[in-house]
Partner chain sequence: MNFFERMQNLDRRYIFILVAVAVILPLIFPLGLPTYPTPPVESMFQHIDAASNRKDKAILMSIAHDPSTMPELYPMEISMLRHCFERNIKVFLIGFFPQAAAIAEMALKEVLEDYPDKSAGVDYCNFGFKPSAIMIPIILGMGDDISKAIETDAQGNKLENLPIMQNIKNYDNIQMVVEFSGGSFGGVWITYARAKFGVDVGCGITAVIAAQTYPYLQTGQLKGSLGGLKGAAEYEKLVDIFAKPQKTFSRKKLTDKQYLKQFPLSKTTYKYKKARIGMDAQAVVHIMIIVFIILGNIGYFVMKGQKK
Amino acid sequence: METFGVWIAAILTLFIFSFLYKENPFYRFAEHLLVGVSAGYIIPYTYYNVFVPYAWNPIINKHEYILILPAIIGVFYIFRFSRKLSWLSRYPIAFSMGIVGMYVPLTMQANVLVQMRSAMLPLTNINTILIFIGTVSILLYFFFSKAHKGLYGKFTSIGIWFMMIGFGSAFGYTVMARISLLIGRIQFLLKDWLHLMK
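Just the structure of this chain, alone, in the form predicted in complex with the partner chain, please.
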């Protein structure tokens, strides 16, 4: 059975790779199969692992009737598809937005305040000096109420260099990520399917 699965996976991998040559029916078949299988997997999985344990069982078996209220509000999302009743879907959205508000202080603490504090270090070594110049020059680059000319313009162009280095490192990592995915598939084909690797 495992061998059968490996063969199916290998053939579908080759179907997907065939797109590199040109668009073809084999690629489209594999692509549509992926979409169908994903949806087919998610729907019953969600039903048995979300709806049953978090709504059906508590309400029907444990008689926690208070849960009917959030369940009904949740169902309102479906009315997005009705022109006449789509206004009902605003209630669960409004409720979700209210919850987001609750998380703002923690988000500010972790993503803004702590990060800002680390950018305000004494200029005692080359790293902190670079962080200082990079942060200030990039912030000034995005300050558009003053024309980027003269000495000010030259300083903001340093910000561009810092950003370019950042983009370069991100691009390098992206290349590595994409090649890693290819390596993963080739390892599967060579090792599990063709047994060419030790």
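Please read these numbers as outputs of a predicted model, since none were measured by experiment. Positions refer to the first chain, counted from 1. Here, rigid core means the biggest group of C-alpha atoms that superpose within 1.5 Å across both forms. Compared with the form predicted on its own:
In the core-superposed comparison between these two forms, the C-alpha atom of V175 has shifted by at least 2 angstroms. Taking the rigid core as fixed, one finds a CA shift for G166 of 2 Å or more between these two forms.
Here we have the form predicted in complex with the partner chain; I need the corresponding form predicted on its own.
Partners and other molecules have been left off, which leaves just the chain.
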């Protein structure tokens, strides 16, 4: 069974890699299989790991009847598949958007305020000086009420350099993560499937 599983994984990996040539039925089969298996897996996983421990057991065993209301609102998501009752699915979506809104202050605290505090530190070393210059030059770059000419334009061009370095490092990190996944799949094909590596 282990050998059979390795062969299935290797064949599906090659089906996905076939997209590098062009889109084809093999790639589409593997793509649809991934989506179908993921959907089929997530339904029982959600039932046993979310619904049963957080809704069914507390309501039935611990008599926490207050949880019936959020459970009913959560069930309203299913009505998205009904033409006549799809309007009921808007209520849980509205609650979800409200919860997302609750995270806005936390995001401001984690990202914006931390950056502001870092820009207000005493300029005692090269790190704080670079943070200060980068923050000010980037903010001035996005200040469009003044033409970017002369000394002001040269200072805002420093902000462009800071942004390009930041975007480049983020892009490089993303590419590195994808290449790491590619290396893992190639190692699987050469080691576990073809036994060409030790």
